[in-house]
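Only one chain is included here, represented as structure tokens and corresponding to the form predicted on its own.
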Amino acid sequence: MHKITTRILAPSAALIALVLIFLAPTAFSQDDMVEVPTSAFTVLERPAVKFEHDNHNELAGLDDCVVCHHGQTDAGLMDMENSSEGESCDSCHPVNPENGKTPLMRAYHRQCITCHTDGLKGPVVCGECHKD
């Protein structure tokens, strides 16, 4: 009985491992992201921003995650060498921070508007991003 179970389980486990290996990149992709995350806000003043993560990055020619997902130094400053990819923005930028840290809404606006202004493309006015 033990040999039969091993003969069945071993190939099954190998097959499951292969499937997981091939699916892992999509698990870490944000192609299912269609809006800028707003769950940290208790009340929205405007509609959530529609944002198709992978499509946006392809159109913008962004390959390096740290461009948007910057890290933070021990002194609390922006770190463009280390990515914070996989962490929520509000883990470093709370809605109502203490000690003069950048609040979440300002971090979102600075990130998007600065890049759009510097690149001379993309929306920069409230109603161009916050649509129903």
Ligand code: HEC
Given for the second form:
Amino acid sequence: MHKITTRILAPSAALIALVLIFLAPTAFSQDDMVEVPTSAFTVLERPAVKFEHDNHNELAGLDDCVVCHHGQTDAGLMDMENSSEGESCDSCHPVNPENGKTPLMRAYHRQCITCHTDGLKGPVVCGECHKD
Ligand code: HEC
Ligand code: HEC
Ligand code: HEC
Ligand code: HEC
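Since we've got the form predicted on its own here, give me the form predicted together with heme C too.
Up next: the whole complex, starting with the chain shown before.
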């Protein structure tokens, strides 16, 4: 009796361990991102924007992370040489910044809509991005 239970339990424990190993690193990564994070906005006027990070970038042929994840120079300018991947946009673009810096909503609209308009591909109308 005892032997049978161990035989059944041993492989399933190994399986659980395996599943955990694969889940852990991706749990909060861009692989499972299905919408743009909205936690920085206290109130949402529009439905959160659907954005499947990896799918989007594959479809759009975007291999260069810095296209979206630019950094910041010592002088406080946009740095297109150094990627800030892993840092959220709102860490540099608050919702209500001081002295003429780009606010979070405008940062998103400029980046997303400009590329869609320039490339004549991807949504440009409010309701196409802010879908219920
Ligand atoms: C290409 C996609 C895109 C289009 C088109 C777009 N937005 Fe957005 N918008 C975003 C993203 C991304 C955010 C930040 C994440 C979020 O709010 O889901 C955002 C944020 C916002 C916010 C701040 C968050 C909130 O819900 O209060 C408002 C307001 C907003 N957009 C209104 C609009 C309006 C109005 C239009 C049309 C004139 C529009 N957007 C078109 C992508 C888009
Ligand atoms: C089309 C624009 C775009 C491209 C290209 C892009 N990303 Fe992102 N990525 C985003 C947006 C938007 C977020 C959400 C940012 C936030 O949380 O404020 C994000 C989030 C992330 C996150 C999660 C951490 C975070 O910032 O919240 C990682 C990690 C990441 N991206 C890595 C990459 C890597 C690596 C590449 C290149 C292979 C890449 N990204 C290319 C737009 C992009
Ligand atoms: C490490 C800091 C940093 C991060 C992270 C960052 N930015 Fe920026 N970004 C800047 C700086 C600095 C500027 C120039 C000053 C300003 O406009 O606020 C800038 C400017 C911009 C501009 C204006 C460009 C123009 O043509 O005027 C857009 C759009 C923008 N960022 C979008 C984003 C988006 C979207 C994300 C997240 C995917 C992001 N930024 C992440 C630092 C950052
Ligand atoms: C540098 C260019 C570029 C940037 C920046 C960009 N996109 Fe796109 N996007 C594209 C292209 C190209 C397509 C069309 C892909 C196709 O279907 O061929 C697209 C398609 C889409 C689509 C429809 C396909 C899908 O993935 O569901 C959505 C939604 C979208 N983009 C949202 C966004 C949002 C939100 C942002 C800003 C966080 C953004 N995009 C930034 C180039 C870009």
